[in-house]
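What follows is one chain in structure tokens, specifically the form predicted on its own.
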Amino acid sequence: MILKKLLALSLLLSWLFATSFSNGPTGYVVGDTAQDFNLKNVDGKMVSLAAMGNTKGYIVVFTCNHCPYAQAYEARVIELHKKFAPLGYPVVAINSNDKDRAPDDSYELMVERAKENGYPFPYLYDDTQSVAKAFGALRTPHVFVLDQQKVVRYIGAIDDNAEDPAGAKVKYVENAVNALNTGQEIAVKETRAIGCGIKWKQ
């Protein structure tokens, strides 16, 4: 009887330990419908996907100011918007980093960077980190391509070369949006995002 009680207690403690340190839900997978959000843009206005007007989909990019990978992809994100926003697929950039852990990613410095680099897309501040957690974003950059109904159609990296834009052989996001826009099947629906880890609140 004592042995059974000890075994039961051991199993209970193991379960409590595992759940206490669990990361919780992993976020969206391809095929899930993303929930809309309402976040503050660098122009001071609140932005949601629903309020973006007549769109066919969205290129949601979790990024930030300070990460070298985010900086390396910055020009490519701008080009994605310039290429696909006219077709109905705008970029929506989101910074979810904790400003206390990454001071360069404060809202005030987001405003400065967007102005200095001429961001043509919304650059939103996820100060509670709830949107990053809902999406399952882990890195900067981390991209989620959504269709018009906000169904997740692609998750992962922008392309296959984080260091050299000219050296990219496979442009995952471009390929996904092109397929989506022409009604074709997306060949590669998920890749591993390469970048700095999101700085979560402690």
Second form
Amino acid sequence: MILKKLLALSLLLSWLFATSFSNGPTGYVVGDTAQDFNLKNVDGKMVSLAAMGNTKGYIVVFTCNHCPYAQAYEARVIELHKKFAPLGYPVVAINSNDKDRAPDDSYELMVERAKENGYPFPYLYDDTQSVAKAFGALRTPHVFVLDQQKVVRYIGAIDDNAEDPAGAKVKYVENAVNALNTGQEIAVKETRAIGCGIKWKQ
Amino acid sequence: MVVLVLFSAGFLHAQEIQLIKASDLKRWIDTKSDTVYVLNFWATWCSPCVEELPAFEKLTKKFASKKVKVILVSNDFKKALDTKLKPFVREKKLQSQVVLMTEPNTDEWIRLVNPNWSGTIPATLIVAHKKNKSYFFETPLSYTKLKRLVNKAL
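What would you give as the form predicted in complex with its partner chain, now that the form predicted on its own is on the page?
Below is the entire complex, every chain and molecule, led by the chain shown above.
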């Protein structure tokens, strides 16, 4: 009996050890399964991926209020949600910035910005920064496209032109979600982009 | 008249900001010269970048007689050139060369700088062709560290 308990304990410990490594500073790579989270939305309610109901996937966007790159992409993020939420792929926006280092990114100002710009998607406050760390989000905007099983299928930029939406030649996220939705192979699974580094707590 | 003279003197000292593409970056990265290139990727809106700029300015001044070229590659938007970047360069009296990255396909040029760079700024690439070495950092750098690296690269 004691032996069984010890065995269970050691299994638990090795599992904790393994997960703490796989969720280390490097975060997710394409093919990893994302852990669900439970964060406060701008409407005051807690939101998790599981609670989003009948979806085929998720467009998780690490973003914020203050960053010029995030602002440049704001309208495009809203468009992504309008286009893909009806197909089962809603946008889930997350702000992980430390409000002491980026005062514009406080929860109160998130509420304000979401209201002003009519965000049709949840805008969540990652107060402890644990979700950004688990994902390996580094900057804003930084997108992770997940499938129904929460497997990460795309990581990177929204498209290839931050400043000029009309000048974008490749719409990475749109292409990834379209491919996912039609059961095709995603052509570009990972891209790099300039953005504002996430303001980590010091 | 005095105002005009003062104004034009100030104007003469303000540097021209060159707009660059990935091909310009490639020229510096693939240099065959003995000059050590210190490429710092920054933006006026990036506070940790602005905080480390004095270290690069000091490098420019202290290594003025050496074959060291500091280039501050701004990632501001093109539309911010006149409204943000130029006033910033003027106010801070930046002596290092400032260029504005206008290559739209960021994925391409970021990989050119370093395949492991996520795109977070500040980031710095030191190219030392003579020593056949390059150093890349995706973090802010201090003058002490920069000086040590550049001395190693020379």
